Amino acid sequence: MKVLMVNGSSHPNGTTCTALLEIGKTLAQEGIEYEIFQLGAAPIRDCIGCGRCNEQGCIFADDCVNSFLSLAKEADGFVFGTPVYYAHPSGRILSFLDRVFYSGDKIFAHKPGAAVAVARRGGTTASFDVLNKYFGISQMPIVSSTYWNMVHGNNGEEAKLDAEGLQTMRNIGHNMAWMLKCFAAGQEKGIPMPATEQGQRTNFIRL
């Protein structure tokens, strides 16, 4: 089993991946697998709505987006860490999920999923609130933890002085570890997965 986590930040080193590293290493111990898919400083394009995603993912094929799809085909549950911005998300991890999960959402559907947000101070709750929005609408089970899933500092190693922050981390990689495991228990015993109904596509303006 392995989980895949998006350091949403352009910095590979700072607070988001201080947070990202504490879930890994519990996932570690409880023999899960893990991999940090970093973001980087290079430009991500928004999704423009055009509706010519292929089989690759998106048609726009000139930054990082395709390539985490293709490692994301292989994943079993995923973590998505982003800074806060002005009490919101980054700019470039909502570009890159609105279009991941616009050309890839199959690829995500009843695999658990993790939203953790870092901050000098505030905007973390927000910015929580925000990312989960992703996994509610792609039947993705959300990974809950102790607390809000966040982490306070001004840097990573500012984060590392944040105790119960960390704690929160690692039971977020508990938790993690033991919805894969009771999802591949289920599915040893013959448990299909659930039906999904498609289709209605209801719109609220009548001429």
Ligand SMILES: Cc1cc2nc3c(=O)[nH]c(=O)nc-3n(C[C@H](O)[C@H](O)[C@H](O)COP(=O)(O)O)c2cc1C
Second form
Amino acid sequence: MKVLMVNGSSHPNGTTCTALLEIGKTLAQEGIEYEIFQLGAAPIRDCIGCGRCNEQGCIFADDCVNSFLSLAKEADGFVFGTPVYYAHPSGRILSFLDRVFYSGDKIFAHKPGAAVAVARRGGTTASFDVLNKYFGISQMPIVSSTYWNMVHGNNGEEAKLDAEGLQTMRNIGHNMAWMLKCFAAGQEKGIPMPATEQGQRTNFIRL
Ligand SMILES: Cc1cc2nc3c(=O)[nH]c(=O)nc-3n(C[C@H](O)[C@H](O)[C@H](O)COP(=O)(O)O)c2cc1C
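The form predicted in complex with the named molecule is what I want next, because the block you gave corresponds to the form predicted on its own; please supply it.
Shown next: the complete complex, the earlier chain at its head.
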């Protein structure tokens, strides 16, 4: 079993990474593999709503969206981590996730996800809410913790001083591992995947 995490910061070793590594450490203790996918500092396009998503994912192949989708197919769970910018997630992770989910949402159905927001001081719960919405529309069970999933610090070293934040991250790891093991046990017992309906797209109602 493997959890794929996204570092939505351009800092590969900053606060977001410290938070994700704490989750990863716990997952490893629980016998679950993990990988941190770094968005890095290179430009990431926004979705232009062209509707030309294809088998590979997004029509634009000049950034990391499609390589992430390939990894996501093999992953069993996800953690999306973001720094707070002006009380919202980084534009980088929103551009990335809009294209990932618009072109590949089926990959994520019934795989658990957790969102993490880090900040110097404020805007974490608003950012956390935004990331959770990708899970909510994609049939993804949401992994919670013992506080809302946030770590405070202005950089990776400061984040290590937020004892409650790190505890919250470890508990995401424990809860994610438990959920993955329960799903695997259910599959072994032959419990079928949910028969969810598709097809209705009621954009507006005509009386
Ligand atoms: C453009 C920008 C906007 C920011 N806005 C906020 C904010 O609204 N609230 C806050 O507490 N910190 C804010 N910060 C600080 C970062 O959230 C904080 O430094 C965080 O630890 C960075 O995470 P990283 O090291 O993973 O990039 C902002 C930083 C930048 C660069």
